[in-house]
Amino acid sequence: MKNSDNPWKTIPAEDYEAHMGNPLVGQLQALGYITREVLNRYHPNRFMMLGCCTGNGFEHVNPEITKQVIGVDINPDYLKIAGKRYGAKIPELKLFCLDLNEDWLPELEVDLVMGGLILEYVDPEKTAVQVQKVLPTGGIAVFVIQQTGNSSFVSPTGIKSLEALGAISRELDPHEVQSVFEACYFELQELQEMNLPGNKKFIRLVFEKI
């Protein structure tokens, strides 16, 4: 799929936030909670969020601890909103509009990389290689994937623009993700489940680069 054809580039930010924050979905809140927990646990000096969208979770950044935040997303409008919301709070906020299937991350180093619900839309192998390049030995990568149970991948909330995502997403087995990252010199430190509305689950995988 070409970058210009990706539905993520056309979904309005208000649709995304309304869908993800809907009580029938509850994923905006869950991802924000996980981001806060991860930041409080690892206290990174440099933090990168893949698929940062409009900056959900950035409100939990303590700029006294985390000096630099790098946000990556395919949708430039999402990044503009993230910049307006958090640019004043996080002086060293850097935002990059990239398609991880086609583009490469900038050549920089961070202490912690997080990606919530992004591996389902990109090439996990290429993403693992990219993450391996920006993390030093001992760096942490946290990814959240979704398990749908018997429900559809995109929960029905009546917001039509998100329905196109069903055609470009795929559900991942956590052990598949583990194998991909282990091949790039990561070691699994933690695998946790979080129950969500609609019989869905989040699986959180925490890796350390070795």
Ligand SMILES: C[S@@+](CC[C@H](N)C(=O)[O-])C[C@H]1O[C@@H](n2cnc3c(N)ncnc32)[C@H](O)[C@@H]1O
Second form
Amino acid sequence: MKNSDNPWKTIPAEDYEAHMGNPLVGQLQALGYITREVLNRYHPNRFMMLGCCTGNGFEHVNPEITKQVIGVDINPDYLKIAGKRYGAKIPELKLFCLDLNEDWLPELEVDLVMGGLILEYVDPEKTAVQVQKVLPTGGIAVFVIQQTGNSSFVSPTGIKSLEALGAISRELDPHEVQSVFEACYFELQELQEMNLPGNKKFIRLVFEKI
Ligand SMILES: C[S@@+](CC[C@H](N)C(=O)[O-])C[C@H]1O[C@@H](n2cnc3c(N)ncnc32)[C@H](O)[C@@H]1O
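Switching from the form predicted alone: structure of the form predicted in complex with the ligand?
All chains and molecules follow, beginning with the one already shown.
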């Protein structure tokens, strides 16, 4: 798919947040909660969020501990909002608008990479290679993927703009994700499930670069 055709570039931020924060979905809250847990556990000095959208979870960054935060997303409007919301609180907030399927991450190093519901929309192999390049040995990568049970991948909240995502998302098998990252010299440290409304689940995979 051409970058310009990606439906993520046309979904208004308010639609995304209304959908994900709807109590029938509850995923904005769940991803924020996971980000808080991850930051509290690993205390990264440099933190990168892939598919950061409007910065959900950045409210849990303690700038005394996490000096640098890198956010990456394909939609420039989401990044503008993230910058407005968190730029003052996180002095070293750097936001990069790029397509993880086509572009390369900037040449920098971070201690922790996180991606909540991004692998479903990108090439996991290319993403694993990208993550491998920005993490030193011992660096941590945390990915959250969704398992839908018998329901549709995009929950029906009545918000029309989100419906286009059904055509570009694909549900991933956690063991497939594990194999892809192991092929890039990552070791699985943890695989954890979290129940969500609507019979869905999040799977959190934590990898260490070896
Ligand atoms: C389901 S949202 C997850 C957002 C965020 N993690 C949260 O907690 O709300 C997926 C995000 O990935 C971004 N995205 C999708 N495809 C992308 C790509 N090819 N390159 C970069 N970002 C992408 C979307 O714009 C969107 O912000």
